[in-house]
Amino acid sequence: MVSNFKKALESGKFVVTCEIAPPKGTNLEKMRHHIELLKDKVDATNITDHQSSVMRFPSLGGALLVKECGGEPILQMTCRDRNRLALQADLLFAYSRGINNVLCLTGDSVIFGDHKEAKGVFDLDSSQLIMAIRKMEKGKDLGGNDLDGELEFCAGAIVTPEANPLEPQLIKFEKKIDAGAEFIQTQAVYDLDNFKKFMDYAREFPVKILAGIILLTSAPMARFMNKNVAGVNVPQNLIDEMASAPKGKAIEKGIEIAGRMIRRIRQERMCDGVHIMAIGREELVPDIMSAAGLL
């Protein structure tokens, strides 16, 4: 079965994805309500993993609830967590819900987490999932035993453009084509004139690509991210724009930045689409597409 979101990456559209983080916990309200706002307003809705390596309510469960609300879902898997049985066997339920879009990840280590003293996993990293995954709709585990049923995923992965030497994401990116990728969602970009020098040599590839868009909510943010986040670098002008708003009018201005660049993107057709990231801040994605002229 082929997803919706396929379509429409292959319908030529200019495709919106966004994330949603699952709870610490199981009260899903809030959630629930990020779910119902976006689902109709986005082509689909990515659901993070333990994203930073902290423990939360599981992608796969949220990826469920998405499906429940009437949404399409992007399962983030990583291999950090789960072995090749565990990460194998998730797939199966998966799809057996109806879930066939699935980014894979290799995931952040768990000394950035709240849990400092789990044992990482990585028993496979995320171009060798997009392999178990391609392997898995052949009709094989990667045991090499026969699989009783059919599968069919929009596999995808990430890259980070504003890596810092870029040389060795263009290789991680070229593997991970390779095995098997239909779709690239990227990390944050802010310079764009960087990001078409990086589109240049990715449109050679037969690979959707998706701008990843995190919603700017103050200077310190911006500066915490250049500081702290690999491969984030928010320019200097965009730092200095954000601390000349006005008090109390940092996030309006972060939302007019978004959609701004946004807006560049589509108008210039950088690339396929745009990934939005209002991380803990979901409401805000319909104010985003609104500055940038998508709603």
The other form holds:
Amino acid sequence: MVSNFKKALESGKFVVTCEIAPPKGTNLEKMRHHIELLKDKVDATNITDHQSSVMRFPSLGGALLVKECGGEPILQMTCRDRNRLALQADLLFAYSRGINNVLCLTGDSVIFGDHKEAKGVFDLDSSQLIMAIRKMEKGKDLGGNDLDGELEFCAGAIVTPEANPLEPQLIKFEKKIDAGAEFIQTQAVYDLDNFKKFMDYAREFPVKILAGIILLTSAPMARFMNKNVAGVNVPQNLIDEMASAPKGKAIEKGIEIAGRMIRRIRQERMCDGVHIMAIGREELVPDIMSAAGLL
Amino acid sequence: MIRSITQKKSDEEIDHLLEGLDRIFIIGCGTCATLTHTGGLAEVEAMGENLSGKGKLVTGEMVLPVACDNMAADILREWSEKMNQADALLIMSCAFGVQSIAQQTSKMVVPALDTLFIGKQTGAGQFDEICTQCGTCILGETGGICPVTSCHKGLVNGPCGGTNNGKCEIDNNKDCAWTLIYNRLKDLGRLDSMRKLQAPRNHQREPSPGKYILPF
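Same protein, the form predicted in complex with its partner chain this time rather than the form predicted on its own?
Let's see the whole complex now, leading with the same chain.
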């Protein structure tokens, strides 16, 4: 059955996704609150998979909660923590419970997380995970064995349009599409003129692209990302704009900037939609959407 | 030349491993551990002084030319008297040496070093891991640079999103293998081999532990 998210991607509308992180523990109240707040406002909600390699409630459990609440989940799956048996098994389970959108990621190194001595698995990589999904849809597992029962996923991946050097990243992007990626959510973009150049290239491929929007919460946070997050480049003029915000009003400024960027992406039809990441401030996603004229 | 790269264990760990063992015979290695200054003559002597200062009786100390060579058995035999006086042999070589010596004596062996990787000297005082003996060599498609070893995640289909100005996301001192591979293949006019979607790797080409018997 075609997923609702896939229908949205194919409808030609400006698609909006956001992401919610599962909790550290079993208290799901905050997550449930975020899901209830966002499920009818966005086309789909990504559920992160031990983001930054920090052990949490699983993305599969979070995606199930989205389903139970009547939302449309995108299950994020990294290749860091599971070998090919476990990844395929989780895909079977996901589909059986109505979760049929997957974002395939390689995953951060474990050394960034809170279990720094753990073994990083990486039995598959992101493009091979997409390959596995397409193979499973044809009724075979990665071992070539028959699967009993059908499955169908809307499978996607990520790209970093500001990576340096860029071409190796683009080769990987094309391989992900060759492997069967239907949608791409990008790493955060801030320089939209750069992003337009990327889209001039990316538009040639049969894939839907959602521009990554990370909410800036302060000027130091922007500088921190520039220094520490690979492939994220917040231009100086945006940092200055954040710094110019009156004391205690930086978040409002960040919302304004995010809204302005989304509005421009939409007006200029740069790509097929946006993926809003309000890391740790998911309750602000509706404000960002309002600022963008989407609500 | 292939080198076994070692690092000295902390004094606390060595003290813990030697608890209740009062008489110690120390063995170094004249090859890799000498090159890395972890188990040469100077380090063996320093270890002897350190242990003596902590009240241990050092019954003897020596440096085998090649601790992992079975020929070391003859040399060990020459030292058997002082070795037999010891409660344990403290081995300042890589784990190949520790295990080779363990096979050749009936004494308790204690490693003083951790073996970090099997690598190659790539500059003065610099060693890099370049092969992890995976059994399924793809160097023919990656410009002679191994992503299974040189990429932190062992990725065979190109860089992850953590690639950062040619460096790895985990350490600015480590090159991004896929930037190196890309540059090399570009120079060779062989970028097409990077565009090939590589199937999942066979991790069981030689199921661990590796064993090979010559087919005579």
